[in-house]
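In structure tokens, one chain follows: the form predicted on its own.
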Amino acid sequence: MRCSVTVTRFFRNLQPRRVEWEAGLNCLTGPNGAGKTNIIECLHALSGWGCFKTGASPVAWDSGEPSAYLYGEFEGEESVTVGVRVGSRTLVQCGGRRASWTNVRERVPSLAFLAGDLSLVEGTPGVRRAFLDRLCTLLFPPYAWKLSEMRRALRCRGMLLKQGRNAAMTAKVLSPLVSWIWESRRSSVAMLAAGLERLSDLLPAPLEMRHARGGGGGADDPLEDFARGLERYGQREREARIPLVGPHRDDMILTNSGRPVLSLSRGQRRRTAVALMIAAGFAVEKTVRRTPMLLLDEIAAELDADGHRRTVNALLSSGFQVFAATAEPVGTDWPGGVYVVEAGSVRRVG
């Protein structure tokens, strides 16, 4: 799928007005602050992620309207439109009709990385998972139910457990969640592998990756790993009154020949953080068979004039239709869309 035509509405800073984007690459230039990244996350929530979670009014402060609104239109596997009301209450619209996010990310499925995002490789195991957990939503649909479902059950279990009180029914709960999730991460780590074998110019250096399950007990079975892990730290547990076993501590280990991609300069690994955001996009074809949009925020910080090349060709070589906002000057060989944003109005130059 591609985006068409965005219009927003006292929508932060950006100037209401409707936008034509190309089905390729678009670059959104500008100094900082100009609202970049407000188009971002209104591409971000158009298909069906929503706002970012700043703490802030998504509503533009001086406009003293108490909603904004979004729309746009989208081409691809099919043509459907997305309206967006957000504010004190949120109105999600698909093809003209009331539809939650789940809908609109399966009709519209996207990938977004901001600048914190960019950071897969040296980042905390955190950062990785909050990947996994966006390609896994995408890729399989109960996911992201069953990752709520998770997060409650182990709330609970970290109440019983600072309580001093027995947590042993929490686990019951746990372990068909906790298998299933392990076994959709395990399958994307594998997918994204597979994609990365298309990106040998992209990446600096050969790649493998593996998921590493948050404090399994070494069997193969994910419902046995999580019944060893369980037995393995269950006094640590009760010591730290925290739970230790299940996917809030799983990583995605990455290295180079054996050797931690740390090892790696700033802007290799980068490219190898591209690298993987576009094997995501890979995944979610093949799976869902729709193609995603890419949105990326400051893709070219830290890159040599080699490297951004190689990122620019990697991207349009995908053939996804890509956003990617950054502070740095823009060449006329830019193979797509410029777009420079202004204090809130967008302008295309080329």
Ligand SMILES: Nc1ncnc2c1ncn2[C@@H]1O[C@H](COP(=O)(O)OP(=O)(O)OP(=O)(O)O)[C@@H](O)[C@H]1O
The other form holds:
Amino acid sequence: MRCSVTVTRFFRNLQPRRVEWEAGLNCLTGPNGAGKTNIIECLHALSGWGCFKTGASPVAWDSGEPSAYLYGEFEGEESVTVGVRVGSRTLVQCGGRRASWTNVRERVPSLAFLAGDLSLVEGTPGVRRAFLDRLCTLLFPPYAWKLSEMRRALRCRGMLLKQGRNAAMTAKVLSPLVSWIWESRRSSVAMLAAGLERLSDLLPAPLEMRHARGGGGGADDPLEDFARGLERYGQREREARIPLVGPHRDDMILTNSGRPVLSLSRGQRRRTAVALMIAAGFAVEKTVRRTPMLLLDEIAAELDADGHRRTVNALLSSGFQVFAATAEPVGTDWPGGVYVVEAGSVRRVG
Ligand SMILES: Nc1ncnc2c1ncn2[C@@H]1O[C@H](COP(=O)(O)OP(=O)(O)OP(=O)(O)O)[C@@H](O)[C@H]1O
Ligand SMILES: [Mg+2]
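Starting from the form predicted on its own, produce the coordinates for the form predicted together with this ligand.
So here's everything in the complex, that chain up top.
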């Protein structure tokens, strides 16, 4: 799917203007604080992921309005409009009808790669889990619901352990959820690995990856593994008074030619992270049969001329619609639309 038009009203610092977007690569450039990330956030919300959790209201401060309005027209596998009201009361519409965020994500899939995701390669396991969760949410429709059920059961388990009480009952509820989530994550990592094979020109070195279950007991079957994990770490859990077995402790282990990815330079790690993002796009395209949009905030920083060229080539040949924000100047050779953002106003210049 591709976004052809957006209109915003009272949304952060953006001027209420209709903007037409390019079907391929879109580059948003302009000074710091201009509103580039706000446009990425607008597309993030219009593709069913909601606003960023910044703590501050997304409604323009000086507007005196209770809500902000976002509207987008999408084309590709189908033509559909999405309208979102955010602020005091959220309302989502898709194809002119009231819809849920999930409905929108299914019809207009997007993958966002934001400033914090840059640590996908070298950051904590939590960053990689969040990345896998987003991917699995798009790949497997019940994923978001099962994940929230699992988190609820885990909180309950955590509470019982903290109070020194018997938490065996929660294991019964957790078992099917944990094994389903482990299986989903395993299969998404396998799809990512397959996608990376198409990105050897972007990857600085061959990348191996595997899903590591948090506190698994060494069995292949996820249900069995969870049971064995609980047996093995039960005593330690009671002592630590926190749940030690389950998807909340998973990781995606990345190595390049058998060596830790941390041996890569910063620019090389960034290229690896972008490759993972595009590979995630391939997985979505193959599974849900819709091309996702890629929303990329500040991915080009730290890339040298060669890294930059390889990244642009990989994005271009993916066939995805891409929105890339950058505070750096854009060369005249950018193979797509160039939009200058200044004080919340968006203007196409190339
Ligand atoms: N609710 C709001 N109402 C009005 N302005 C807002 C609101 N929320 C954020 N802003 C302003 O929007 C401006 C643009 O922010 P944004 O993060 O999009 O900039 P940017 O172009 O991405 O900058 P950078 O290059 O530093 O990443 C900021 O100056 C911020 O103060
Ligand atoms: Mg920004």
